[in-house]
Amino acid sequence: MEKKRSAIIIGATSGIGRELARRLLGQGWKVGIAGRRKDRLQEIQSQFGADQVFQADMDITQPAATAALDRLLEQTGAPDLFLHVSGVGYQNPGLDEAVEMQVIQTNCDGMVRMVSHFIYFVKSSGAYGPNHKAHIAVVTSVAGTAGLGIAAAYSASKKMQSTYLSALSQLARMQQLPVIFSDIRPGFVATEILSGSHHYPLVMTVEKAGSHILRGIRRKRRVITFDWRFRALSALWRIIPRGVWERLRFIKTRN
């Protein structure tokens, strides 16, 4: 009988981290959800069963985090894949000094804190192998190509991530880690960060943003950036001259 594949995700209870969770236990998957809010989280193993899903509420800018996901990491045993979707967002032209820190703990501490921890534990566990490889997986952003004026710590948080992910792939092959990575790199989802007054172009539903997700798992790609158009625009992004890029406006703000 085949081994049922195992999953956690960090950030369930929401937008596209609740979408991947829905589509990985619809196909039989075993999951480990986490996030703040735990009546979503019992909603969701309500639906599905105790037995199927394990849930842990952490707030991933506490230490306490860790302690946390190794509760889950014993229920659920070496997960195949391990899904790092927690993170927030805000347009933050006046600099408000709380709402920068408040992206940079989650987005960059709070990122950082969990992976690594992970890393740890696949290190530690003997559970994995040449032919048993954990996938990691971060939803970083095609905002991390370039910073974005309106969103500055935002736009920082990701591309830190993403060079993050990066250098942690470059440690992995030199020290024979059993381990491989994939920077998920969406352009606008529906979710609640772009909840508000201001219009987004290009958005796509949570339900396609995930097909998305789940098919460049399934390839095991490195970057999985969505749709074509935002790969088309960041890739224009790259090779703008910065100081041509530092005098563009993309929305106009009163602050």
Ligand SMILES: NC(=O)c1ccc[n+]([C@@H]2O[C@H](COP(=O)([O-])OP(=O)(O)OC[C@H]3O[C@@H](n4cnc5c(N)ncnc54)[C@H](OP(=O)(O)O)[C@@H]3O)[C@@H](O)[C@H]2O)c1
The other form holds:
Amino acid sequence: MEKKRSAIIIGATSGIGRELARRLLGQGWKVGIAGRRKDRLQEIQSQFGADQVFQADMDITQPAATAALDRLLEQTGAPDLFLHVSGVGYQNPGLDEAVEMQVIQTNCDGMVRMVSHFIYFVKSSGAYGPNHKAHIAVVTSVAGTAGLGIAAAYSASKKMQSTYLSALSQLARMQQLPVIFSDIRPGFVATEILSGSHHYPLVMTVEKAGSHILRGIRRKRRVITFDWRFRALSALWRIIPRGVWERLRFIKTRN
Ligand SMILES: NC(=O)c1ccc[n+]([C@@H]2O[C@H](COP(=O)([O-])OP(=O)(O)OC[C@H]3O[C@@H](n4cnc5c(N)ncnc54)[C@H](OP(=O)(O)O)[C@@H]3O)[C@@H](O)[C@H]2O)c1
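What's the form predicted in complex with the ligand like, now that we've got the form predicted alone?
What follows is the whole complex; the chain from before opens it.
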């Protein structure tokens, strides 16, 4: 009998992470899910059963999250796929310090904590090798393409995530680690992160985002940017000269 494939999803309690959890579970994967909201974790486990879903509540901004990840790994065994989805994002033209810091602590500190701890597990568990590589995928964003004035910490945090993955990918080759990476860069997706009074263009459904992501992961794509409109936009952003970019106005603000 073919061995069940397994994944860990950090940030599976809502939005993109929950959609990915549901899809993988629907395809028969064993999935370890994590996030802060215990009721949401419980809901998914009740729906699919405790023999297929394992859960750990954790706050990735806290050092204790690594012990929670270890407990989850004890239940799932060495997963084929480690998906880091957790993140927060806000428009913050007033540069409210608490908001800026929460974004950095979650998207930068939290992501580094979880991904580097998982790589430590890959190295120490002896469960991986040339024929069984761990696939680490992180949901970053097209927002990391260039600094956005209305979301300074968010766009910078997403660029940091992409740069970190690029560095890890080089390091893994240098050290011949059995790991491959995907950098998942969605455009706007209708999830809780976009809730609020702002208007966003070209928003796609979470179901559509889930299809794009899993197709890219199946194909082991190093960078997964979607959909085509955001691929075109981010290609354009990259060639706009800095002096022009920094004069663009996305919203009028006096803050
Ligand atoms: N929606 C978009 O337009 C869009 C576009 C590009 C990139 N993204 C990225 O996609 C990722 C998922 O966002 P989403 O759109 O699915 O929004 P979401 O529904 O708000 O999901 C955010 C997830 O992150 C988790 N999370 C937040 N802070 C956490 C913490 N301190 N510890 C552990 N988990 C934490 C949340 O779980 P708990 O609250 O239960 O902890 C939740 O599962 C984010 O990294 C976001 O930057 C989203």
